[in-house]
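Coming up is one lone chain in structure tokens, specifically the form predicted alone.
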Amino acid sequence: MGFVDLENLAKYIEFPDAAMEVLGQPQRQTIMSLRLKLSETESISAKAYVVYHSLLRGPAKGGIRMAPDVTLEHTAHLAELMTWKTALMKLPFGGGKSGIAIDPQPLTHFIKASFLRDWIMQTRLDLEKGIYVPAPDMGTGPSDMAVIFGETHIPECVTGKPIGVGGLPGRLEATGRGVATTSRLAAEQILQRPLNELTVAIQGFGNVGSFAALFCHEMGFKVVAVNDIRGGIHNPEGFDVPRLMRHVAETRSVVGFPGDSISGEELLHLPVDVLIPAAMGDVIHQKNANQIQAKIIVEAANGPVTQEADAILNDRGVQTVPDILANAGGVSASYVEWHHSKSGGMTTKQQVLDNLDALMTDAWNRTRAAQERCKCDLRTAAQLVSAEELISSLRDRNWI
């Protein structure tokens, strides 16, 4: 069964079986071996997955992810994730990611590099044909994406390049741009309380924590909380924001910057307006679902929030805006480059981030539309939204 529960879906709107069976699977998945000799007596391998989930509506787009513990069945899950997010966007994309399951903390760069080329080698055909448009994600970043590049020298093949190298102004911020948009929309329409007045925790303070934290700040949001790996900070009376960027830059860590210390698990507690988990899945669960006091919970990571608490949190009245709305900044913004590589075409970072809002806006306001109508929470309201677009793209290419 895929993240999304098509059965719940099909008893707010007609949802043809034969959409269920082909929205149901991925189109493909393939498993490659990755190998790289560093010396006579010493190599690294690796297991490496690319799945497309959906080439219905356009190339499968979804970043490359890097890291010790990624399956086929977890890559398989965020590219039916993709899947959802860019038919909710209204994106000519479908959905796809790749998984390659290596540390890269103790890679250099250039061994990094080294190893990527591996993958590029067996994937070159559908970057080249452009089936597939990858993107950073975590474990990779736009150094690696500019590998990619080098090998095809296609400038649409790949999107998050570094902006050098035909990558886009803005586009390092736009994931954490749209979580801040959407916890403003969120905030505004539900709480309906001047956003000086509302608190905000992060839990993550990654790229995107980072930026969701910034943009909130400038948009008025008392950021009070927030927290990386090496530990976390509190201050009720909220943070300079800037200021403790600057010190992570320094530090590597929010850990030393003046505030109380709190632990991860603190932070998902405390009473704040809006709380924002935008490290790794899962950590909002049966088990600590009735502990959440935030009002509104803005998903910036991937699947931050199990099924079981979101029913909880549903029964309590937390609303929960879902992944597939909440982090698509990123994708949009990658269409806009994708769309510019293709072209030629330039812009500025202002004119990103302002289409950006545009486009978050008009999702948000389609999801609450579809909220109100059907009477459901907001994760169904956007999954409903997502699969009209489906369904309608399915008709259009006669697969059903």
Ligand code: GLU
Contents of the next structure:
Amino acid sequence: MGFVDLENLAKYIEFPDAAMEVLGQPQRQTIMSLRLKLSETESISAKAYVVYHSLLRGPAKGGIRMAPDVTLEHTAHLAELMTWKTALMKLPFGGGKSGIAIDPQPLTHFIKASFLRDWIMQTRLDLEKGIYVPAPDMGTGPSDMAVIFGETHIPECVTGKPIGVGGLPGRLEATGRGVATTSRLAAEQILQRPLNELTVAIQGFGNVGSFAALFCHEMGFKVVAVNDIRGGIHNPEGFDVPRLMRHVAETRSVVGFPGDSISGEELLHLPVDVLIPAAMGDVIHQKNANQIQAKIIVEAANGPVTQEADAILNDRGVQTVPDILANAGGVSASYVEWHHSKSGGMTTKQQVLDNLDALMTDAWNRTRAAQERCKCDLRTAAQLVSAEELISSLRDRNWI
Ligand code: GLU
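The form predicted together with the named molecule is what I want next, because the block you gave corresponds to the form predicted alone; please supply it.
Below, the chain from earlier opens the complete complex, with every other chain and molecule after it.
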């Protein structure tokens, strides 16, 4: 069975058994061995996993994760989330993900690119046919996507490219922008207080966390705590986030920026209004869920709250904006990039971000309407909206 609790959804809507069967398992899973010889005595190798959870609504869409601990099961979980995310956003995509089980940190750009070429060689047919359209995820970024473009010369076969090679202005900021927009909507509608009275803590200051911080700051929130793998900082008055971003650009860490130092666990337990986990999965779990004091959690990362923690938080009345909604800005901008890459169209960053705000607001409104109708938590509501899309697509394709 899959990771989304389909039995739970069937309590609220008519969920055909055949739909459960299709959506409850990945459509295709591939395990590959990658290898690169560096010299007569040295080589690097890694397992890689490519999972297409669903090709129902279009090409499998989803990023390439490079991390030492990725497994087939983990990749399948992330691919499944993409199916639910793209359907929630009404995008003509299915859900996929790749995991390459290697730590990219010590690799030079040249070695990483050469290693990625082995992955491209083994995935090439699907990339060229448009069956799978990758993008960045943890451990990969625009320059890696440029390598994929360079190997295929098909602009629409990958998204998240650098702007200079057919990338979309605003794609880099898009996930963080969507996180900030859903945080604002949640604050306005759930907490019903002015944003400049509300505090935010953000775990992780990579691409998603840093832009979420910037846009939250621009919207008026007080960003009072941030961290990264080297440490964390806290300032109850709120940070000057543009200055903090310049500090990070220069020193590669939030550490050293004025503020009290704070541990990762302390950050999660702060009495803030909004907590944004923007780093890894499973960081809020059974053991720390009771210590969370935030009123709203916005899942910028994929799967930061475990199922056990979710139940505890729901009981305690903490509302969680689920990953498939909160971080859907990235794949939504990917859709725009894919579309422009196919058609040759061009756009501006402002147009992309305005369009994204509208898409995120629409998905938020549909999720809130489902929550109202079904009297359920936001995760279940978002999944219900998505399930209705998916079940209707299954009927359209005559799969059920
Ligand atoms: N890796 C991002 C995600 O998890 C973006 C995927 C994409 O743009 O295809 O949503």
